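Encoded as structure tokens, the following chain is the form predicted alone, with no partner shown.
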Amino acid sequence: MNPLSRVLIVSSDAPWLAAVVAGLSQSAAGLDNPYGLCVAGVATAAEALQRILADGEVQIVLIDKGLHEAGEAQPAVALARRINQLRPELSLYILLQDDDEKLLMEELASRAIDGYFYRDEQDVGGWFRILAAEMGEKAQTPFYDRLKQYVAMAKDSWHTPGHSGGDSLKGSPWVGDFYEFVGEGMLRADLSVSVPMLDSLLHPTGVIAEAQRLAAKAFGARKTYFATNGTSTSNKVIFQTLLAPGDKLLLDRNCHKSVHHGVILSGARPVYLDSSLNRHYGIFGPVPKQLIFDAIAANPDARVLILTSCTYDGLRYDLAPIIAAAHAAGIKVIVDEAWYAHARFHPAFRPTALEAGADYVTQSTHKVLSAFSQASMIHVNDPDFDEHLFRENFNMHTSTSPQYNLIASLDVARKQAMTEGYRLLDRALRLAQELRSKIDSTGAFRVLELDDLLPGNMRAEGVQLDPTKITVDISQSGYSSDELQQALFGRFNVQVEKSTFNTITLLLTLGTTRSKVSRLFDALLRLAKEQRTPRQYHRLPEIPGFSRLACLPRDAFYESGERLPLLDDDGLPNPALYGRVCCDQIVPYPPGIPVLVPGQVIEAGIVAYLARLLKTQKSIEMHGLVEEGEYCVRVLRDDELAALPSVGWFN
């Protein structure tokens, strides 16, 4: 299937519109035209806007810097501002009279143009050319063109890795079937950093610099990092870069539980960040806003803010008037995007965190582009960056035998979003409002929205929902949500994204398709016409506030310690884990929120929260208890309490 780029020129000068759009026109018929271009014209701006906006296939923008539009004193500059703000990763040229008229498009719209033409040399054949190599930049996968370079060179692999492109299982009887479940590519491209044309993740100076240099331009940042082993990793490599050992950090207590292994690594000393909770649902949201100023106004010697925006559920912060009030106390902001890396490609999903001021921002390419799992990307636009130390942290994270196909997959990913991001995005949103309506129709099942999800005390807080994250109410069908689980996916070849004690949540993606959606509410329908009797639910109960560190998490979490059952002789809360201090850090999935961290004082309400989890909650799993016949906790001992120097930090 050959690609299809469309070039917009928008002028109000008709006959010399018709003729540029001619020419380019006949250029393209009869010259080299790998990427597929082909051009319309259009006369006013807002007609200009409409395109981009309803035509997915729109790549390039050519503005004549003399388009008149009534009321509007450089309406040129104005047009390309907006087309720079709804979709940044148009390509806009302008069309200029003299180098003046340069001049004053440098000074007023410099950032929003990749080019210029002169308009009266018509140069038609000219422009064609440099706009196919505009395309050509844009559609380059430097890493991925390379790796298929080097494997169709056919080497004879005498370096890791042991299979040797494929040749160890090839036509083995016994594990033969994987090498035709995986497939020769996938096998020969499985290389090594013995291969020095492939470039090195480690000290990139080749293809996979000039990926990562098109990656940080498609995202909107100043420099970008490939990270293959995940956003987790990323987001413990930035907090080695910026924390030191004793650096306080203001962290959302509903952060991924790599940011809190991140204290724990890089001995940070946290102040822990409540996150709202709706309690009917089980969903946790955002940290409330003047939580959060509250806690940067009582901590001046604090030098970061880690948040996660959007959350598992959808729900992203207001994040411009946050990361204001940070940088105006000098502390730096970290944002967690994995599961927003969709967000620069369609103006639905806007401001990105980048484009709101964040420092850092990390991203799981791989939810919701298409990358392969593990694949995830590092945005830096931090104006103290320190590239050396990042780079010295990145590479002790960093496996000495990166997987290529990652890498390739990564180059790929940002490529496609680039390209057809904003389409596929688009039929997405469309697919997501079809299937809410579709799913709210069944009358067992109903999806829910903004105001549903937030608690009352956080519906006047500017947050926002992301529309390809649906999580619907299953109370009126009769299922739990194990049973529904499993009969979507043993009757109806359906696998969810995840579920609370009364929901589930799907996720919508560049690769929902409408057949998709038809099979999910077929499924969904059936299931509601069983007509089974309402459930009663038991509610999970609140997650305890947090309570305070007794030290810091890292000196906690390297002690021995002891382990105290969870539970008494009498099937009780043990007692005496009160005003212990825990170890481990203990984590109910889901929803993933940490009950208790490294260096926390266990109070009684902790002990029977998490006691009434196990009785209550069945399908809860329970990361960081020890199990050794029944549930312990790892606790310090009185004497490693009283020996670790930071317990003074917090008397």
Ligand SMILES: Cc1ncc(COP(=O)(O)O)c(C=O)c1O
Second form
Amino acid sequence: MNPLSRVLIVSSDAPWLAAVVAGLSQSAAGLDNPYGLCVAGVATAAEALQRILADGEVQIVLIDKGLHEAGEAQPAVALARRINQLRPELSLYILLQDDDEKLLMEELASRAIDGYFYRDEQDVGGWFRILAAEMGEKAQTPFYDRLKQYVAMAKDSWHTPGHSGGDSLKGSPWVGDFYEFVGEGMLRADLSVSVPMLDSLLHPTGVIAEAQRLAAKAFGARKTYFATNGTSTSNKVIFQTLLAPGDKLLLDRNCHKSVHHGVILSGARPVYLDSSLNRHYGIFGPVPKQLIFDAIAANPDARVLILTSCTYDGLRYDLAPIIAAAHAAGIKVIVDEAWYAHARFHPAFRPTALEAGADYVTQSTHKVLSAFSQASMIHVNDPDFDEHLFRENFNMHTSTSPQYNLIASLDVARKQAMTEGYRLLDRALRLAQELRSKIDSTGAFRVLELDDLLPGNMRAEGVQLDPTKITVDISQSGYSSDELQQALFGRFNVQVEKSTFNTITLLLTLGTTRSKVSRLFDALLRLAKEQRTPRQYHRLPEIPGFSRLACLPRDAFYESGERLPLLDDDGLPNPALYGRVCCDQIVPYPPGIPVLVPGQVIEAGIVAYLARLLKTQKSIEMHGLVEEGEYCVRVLRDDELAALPSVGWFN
Ligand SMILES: Cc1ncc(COP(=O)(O)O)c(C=O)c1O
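Form predicted alone done, so how does the form predicted together with the ligand look?
Next comes the full complex, and the chain you just saw is listed first.
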């Protein structure tokens, strides 16, 4: 299927517009046109905006500088800015009368504009070639293109990996099926740094550097880095770059576990901010704004603030005022956008964290865009960015044998987001809307909207919901979440994203189709028609508040400690744990929030909470507990604690 790239020309000069549309269309028909350039004209800014929002094929807009709009001093500038706000991935050209106009445009809106043409030149053939080249740059995938080129050269491999382009597997009576299953292309493209023409992820100067440059432009960053071990590693790289042992860090207690691991690796001194909690559904939301502002004011020595936006359930902060407050206090802001890589490419999701001013953003390109699992991006906008330090840390965490298919998939995912992201996200949003009302129509299942998800005290915080993440209250269906997942999987071939005790969560992405929506609806409707008796809301015991740190998390983690049982001989919470300092991060899943972090003092309420979870929630996973016949907690010995240098900081 050939691509289509619409060039939209905006001019109030009707005869001129008709002539240019005709001229460019003629060029499109007669000249080499690999990106399917086609041309349309509109007479007003309003029509242009409407067309840009309605038509995902629009790729380039040409605005006549002489555009007239009542009440607007510089209508062409205003339109360019507005387009930039709505769809920053579009290329914008201004059609000028003379050089003075160019100077004016550069002064007013140079950053929003990709180029200029002189209106009266009427060199439509020349313009067409430039516009085609513009599409060519967007459609480039420098790394993927070079990878394909190399594979096509069919060089004999005298280097790693050992499967040698799949030759060790191909035709084998034992493992030949793996060759067939994975496919020749994937195996031939599984190459290594031994191939210089493919650049090096650890020292990019060629096609990887170019692919990262294009990604930075697409996502609105100064610099972008490709990561092949997910956002988990990306978070750790940034932590190690920004935080030295003992440096203070403000962090949401509900951050992903990689963030907590980053605290251990960097040796940072964390100040935990309690996330809001919707007790009814057991769903964690953002940290209340005031709590963040208070933490910023109370910790003038903090170096970094990290927040997750949006959360797994799709809740996103009103980031701009928070980031502004952090910056005013000299604090750098990292935003974990693991679930929000698509946001730049549709106005319904914006502003992105970078647009709201974040210094560092990590994104799991693989979670919601089309990259392979583990393929993530780190975006940097920090004006004080220390590239050398970052590189040292990036290289510390990056394999010297990164998977080249992952890098190619990042290149391709960026190209797709730039060229058809808006159209596909628009479709995902429409499908999400349709699915939401279909689910509600079953009577037994109900989609939770923003106000349902947010705790009551968070309603005026400017938090928004990403509609492509759908959380469904299942309690009226009579099914438990385990039973429902099994029924959907076994009877209807549906695998959902995640569940809590009362909810399931569905994720719509660029790949969600109408058929999938209708199969899911059909499944839920059939289950609803069984009319089981509704269940009581399943209430999790309330997670205890954070107690206090006795030392740096890193210090506690690296001691051997001793292992004490969670329950005593009578099966009750073990009092021997009270007052001891935990060495590990203990995370019951769900809900996935650390109940204890390394260095934290264990209190009676925390032990009681863990004991109660184990007793009442048979299917819960307890990450961080030692399983040695019975559940144990690794705690610091008294002599270890007394010898730790950081203990004095916390007394
Ligand atoms: C908020 C958040 N950050 C980071 C990660 C880690 O991302 P990745 O799977 O790309 O390592 C996750 C994964 O679920 C996450 O939910």
